[in-house]
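Presented below, as structure tokens, is a lone chain in the form predicted on its own.
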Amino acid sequence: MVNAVNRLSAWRIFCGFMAACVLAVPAASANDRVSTDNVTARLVVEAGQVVPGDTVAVMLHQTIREHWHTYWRNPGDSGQETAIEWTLPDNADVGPIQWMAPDRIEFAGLVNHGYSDQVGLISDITVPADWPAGTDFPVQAEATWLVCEKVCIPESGRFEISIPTGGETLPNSGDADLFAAVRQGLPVEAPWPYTAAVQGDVVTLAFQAPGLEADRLSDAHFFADAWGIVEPAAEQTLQYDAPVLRLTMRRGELPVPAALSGVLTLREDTGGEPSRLAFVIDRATLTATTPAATAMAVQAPAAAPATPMALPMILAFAFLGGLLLNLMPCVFPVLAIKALGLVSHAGDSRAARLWGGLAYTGGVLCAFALLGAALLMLRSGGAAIGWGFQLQDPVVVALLAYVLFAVGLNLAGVFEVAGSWTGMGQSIAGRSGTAGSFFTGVLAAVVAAPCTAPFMAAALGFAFTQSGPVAMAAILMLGAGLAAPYLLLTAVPAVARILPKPGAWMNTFKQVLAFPMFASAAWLIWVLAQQADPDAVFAALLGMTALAFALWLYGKGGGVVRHALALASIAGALWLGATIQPADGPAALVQSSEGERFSQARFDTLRAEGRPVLVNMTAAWCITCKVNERVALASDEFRNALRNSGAAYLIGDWTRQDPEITALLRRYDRAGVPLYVLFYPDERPPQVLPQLLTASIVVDALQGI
């Protein structure tokens, strides 16, 4: 089976569009038809017959309602791109969609990209070499798109057809018209060598083109591949300074990429009709330069480094985000760990205290340096995730769940690992002195991964959009914020002189240490029972009696049989985790009377009528966002404020993946939850709240409508 939509399987992620939905209604008398009250779309097939082996065009076409459109990959203002999902037999393979080039539409100061009366989306799929000459070839597709007007819906559709195979490729005459007049549509490689700058807030496209007759051009537009590169509604200027042909755009609010690419459109004056043409513009390099001294060679595609004030700002934040988190919640239960840590070493020598420190800034740069790692890659490869991402699939939070479960256990006492205690991890290592402090600082990176702190979610969110160093720098500086307290304790000989002395009260205080880990298991377990449904959680909780069972068997001594099932027993719970999948659906929205579930079509209906609109992203495994709900939006001040403001309040929830609210928080340089932007109904910028609330800084803000 072939997917459009990209599969993690390293995390096992999945990525799903789950649209708010109104149906499209099938007709009768077709299943590669779907008619609905504002698209008719057409599942059309370029051959006749194929050979196997070869590749054939599938489009799926559609004929839109007067007045209204759907949207290009990049929608603009607003809006969400038509998303096709393919199922095919095993071995074959679709290539992307191939995009006609969009139009601009305008709408109440906004500007979106999308398309009017017709539009045809090719795919090109291999059927695979060993099919059976003769035996036709299924196909089957289920898009989703957004079609608007002064509303907009949500509408999809299921599609089948059969390619007939034979011993050679026939036409498909019926549509050769159809396929010939999309394909016109398509941007062509650009007839000029491209150059791309920017300075300040002005991005320009340079072309060498000597000779050019500048004055049959008109009405050019560039179209960025991204949303928040270039800004939709600005007005662009092309000029002719021969022979540079410049066209210059205003930048969007997202951080400069390290290149540019889109789709460049001008209508030319023939003499008669006049004629639009599209070009590719594919990874321009965009320097960071006045526009006169860009250079007309083309550059070869390369990651831009941020600039010599950017580098340091984004460290400095990061490091700073850093330090912040061991104040969050979500660092809470290690944080007594670490200091029975430092209590138990505090007759040490000042350096076997400092190589312990050492180690344990070593796990928490190792922890985070392999999360970036993962995290990167996979964004790289097309995922929209962000910062957390590791919790938003269940298996990881149940296996995370059996780890702080199994730390509960030691601390209380069934088992024991060794008798030298210089923090949690050293149990997990089997070692004392610095093995251990490296595994707490592991510990300690995965319990706060999730967390966003001040300072840390602006790093981030524009480190991401930067090259992988720049990003990967930012993820490390944020785990020595994160390390550096304890490891300055452990380097001031001062520290030693005020701790209290070791002694047997610590056996006492390492039990009590194990009910913050339960808790944290047990909020680990009700995060799972957000994502999967009421048999993973069984199943999880299964698995956490196997694992105790198992550790008890540990705890009891040596042993071959008690070995052997103790063995036994830890892999029946890895099995029962590893068989736990997402339930279908989202996530269940958070509780509030006030809110509704944000969707980007919802958001766009409620923008389209003029209303002020609350987005709130969060997610089940934010203890930030949990806190800020409770504290600051639950009260009766808040929905005073709302209702008497008439904002409407949309509530992204982030727990399971969800491409819209990715894309959300991109276009705010956030790379995780929670995010809060006060939408206003008239031109003021939205107004992004802090990421620690109180109820009067929502009031306040609420109030300023």
Given for the second form:
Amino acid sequence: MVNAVNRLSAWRIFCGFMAACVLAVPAASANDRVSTDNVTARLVVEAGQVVPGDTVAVMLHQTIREHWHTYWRNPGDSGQETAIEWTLPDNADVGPIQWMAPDRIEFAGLVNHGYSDQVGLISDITVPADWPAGTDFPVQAEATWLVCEKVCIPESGRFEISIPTGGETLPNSGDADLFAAVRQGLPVEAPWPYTAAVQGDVVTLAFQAPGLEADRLSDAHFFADAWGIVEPAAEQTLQYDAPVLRLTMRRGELPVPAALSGVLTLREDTGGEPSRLAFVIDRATLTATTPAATAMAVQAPAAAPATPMALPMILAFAFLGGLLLNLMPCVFPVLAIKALGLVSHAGDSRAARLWGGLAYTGGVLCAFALLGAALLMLRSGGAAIGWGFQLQDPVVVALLAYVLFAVGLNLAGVFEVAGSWTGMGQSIAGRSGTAGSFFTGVLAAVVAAPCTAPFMAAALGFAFTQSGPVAMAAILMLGAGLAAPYLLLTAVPAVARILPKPGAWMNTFKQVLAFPMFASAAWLIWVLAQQADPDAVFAALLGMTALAFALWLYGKGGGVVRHALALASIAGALWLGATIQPADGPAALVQSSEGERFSQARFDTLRAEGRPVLVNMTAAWCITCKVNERVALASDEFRNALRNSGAAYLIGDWTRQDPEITALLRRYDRAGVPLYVLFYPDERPPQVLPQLLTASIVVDALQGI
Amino acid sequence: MRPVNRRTLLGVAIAASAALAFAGGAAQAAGDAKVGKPAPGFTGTTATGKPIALDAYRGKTVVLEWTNHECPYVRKHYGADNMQKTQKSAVDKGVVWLSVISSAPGEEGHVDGAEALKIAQERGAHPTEIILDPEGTIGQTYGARTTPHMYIIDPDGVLKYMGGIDSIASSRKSDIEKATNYVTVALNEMAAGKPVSNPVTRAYGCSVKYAW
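Let me have the form predicted in complex with its partner chain next, following on from the form predicted on its own.
The complete assembly is shown below, putting the previous chain first.
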């Protein structure tokens, strides 16, 4: 190797004079290190061998002279970002630099964004699939960087390495820890929805972050992706006004852009060693309005990249979505029944029909408007909710299940409602028919809303990143789409004529339509089961039984005793519904089906059985915990490794400082959460995992069992 | 954060308290210069030792160039004869070109008047005047952050441009011909009575070596 390096130095000198020889460098050569007066730079490959077609991480690692620094992608007031120019074989691909979260570097009133001591800049290189396995893959990189203390020196380095290829991926022996450490420094997806606003010279970044403890947070700083957006040297202030965490900063010199992107860094004191967190802020839509209005425009971080959509597009999609809603299993029966009503009253005047259609449309729109207004109001109050928010409350879910079940019973013929809001009663014509149509519309919207949650969430989620009026317009368009087919039937006689002739089939058809309603109710009970414990599911089912009893009694008609019994049963059903409590504890905190709730007794039992145990101590207010859960503990790699290891996974909720957990934390010299400890089945001492996790850290630990 | 006026800055400098300098510093970087607003007035001393005031140039277009002859980015533009050419074409059209040196004593690029004149002569520069600003007063007022950092003031005293010399932030001379020279473009647009197309750009380079 020494020889090779020497030969290569000669090559480099030669190349200095002949840039054209770049392509002629022998594949076996290696020059992975460049030292200048201020920086020692290495080009490091993560894998020891790569399979053609796969991606391999390559890192430019800089060890920087004390007191000197190199720069982030937006260098701040002065300076220049490190750049790498790659020369790769044809069809190879290289991704952008994955920048570690920068530090704020102050000097004489100016602030730079960069790195001291050391930094690793990882890029992913894809080896083409048609690369002959067994042949080394040559990588050349020309890196330029500016390194500054007080004075600045532009430096550069030329690297030439070759990556062995073959039929399987092999690890690189020496540098796994370096890659793990650098990845810990990469910003991760923010754990909360966020929004941005600008007012005069002040830019505000607001997070919907319920349950935090403000005095645990410090050193918050937002690094904008590009120059001119945020003033690097101006002070930034973090405020927590539960549930909104707000960072205010001073605007930069450029005009306000459409969206704010960058990295937020934050120090969290979790009781033990403080952790430095770094979150990606990806295109937070900037609104130039009041903070109250922007609170409505919460952007879900998990949502697909928000390509700016024009208002007509949003509205068109909402209308189309509304049309589709007519086909949902919980909506279609309602619409079908309304249509049957038209069939059986084919003799009605055209005006009466149109009036019914308009009333139905009005009912749908009113219900949607009310729902939208409630949503926007809750939003502006700071609740982190989205479309389908009503389904987050198990009581509401149970009541909706009641409604769908009752409609199903009605369709099945268990009872009839005089002047029924399903429109099958005698009084379809005339005034009560108008009211009937209106309430059918309301009913359609009410039963449609839960159905929309899973299907429409993404589209409406986007609408909610817009201003209040736009969101409301989108909701109303959704309603208009829902109402449109029936309105069309009533307004255009030609369309109504395609409906089949009335007959005995109508009753059968009506009864068949009961079953989609029952299926929808079953789905809601399944939703309820995710949110609450088995007792709640039992209460809801019992309530439905009481409801069925009441409606059956009502259907039989008759005396005071029967009516009283029916009312008592309904009251009982409602009481049962209202007793439903959301399941408390870590289920809401940690979305992990693998985990069990920690208790000392459970822990002791598992240990006595000789099972390996992974303990995760967390708290609702702990951001570090949440980030770890998202980045590492929600990953498939983790789940698979956990399953293969046979380890039990115990999650302890320290939100209210449970004394059993405090005792365990003390045993591991922690004053707070998070704490991750892996207990082996054998005599080995338990392994305490780092406070900031990556998937590979946990997976490696589990594989070590 | 409220802008800090010059008197406050002076007070900070006199107090020489590290803590105060830090707090003031955060605001200093932003400066008072805003495109479309009257350029902040200043007085100073030229390399030849005579007093100079911005007001005296009312009626003419003025270019301010922050410079530090030891900074690699300044050397890029002087080494490639780019800054000199930009200066000459401006001065030939009657533009006043003021090169400002805000390096503090003991810091990189700090020179006395004689040295400043010698350097200008050696590199064939064509500034109308060179202003020595070792206390950084003018630099802080304008929020000059880098060398080079360029400002253009119109004959009415309104700031029309602030930012970089050109569009490619690098220390490579070879990038100059690929880059758009923002100063030349802005001066031409102003001469033609058009609005400046890029009135604020990223100034790139070394930091201005203010007193620490």
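These numbers come from a predicted model, not from an experiment. Positions refer to the first chain, counted from 1. Just so we're on the same page, rigid core means the largest C-alpha set that superposes within 1.5 Å between forms.
Residue displacement note: Arg73 has its CA displaced by under 2 Å between these two forms (rigid core superposed). Positional change of Gly362 between these two forms reaches 2 Å or more at the C-alpha, relative to the superposed core. Once the rigid core is overlaid between these two forms, Tyr240 does not reach a Cα shift of 2 Å, moving by less than that.
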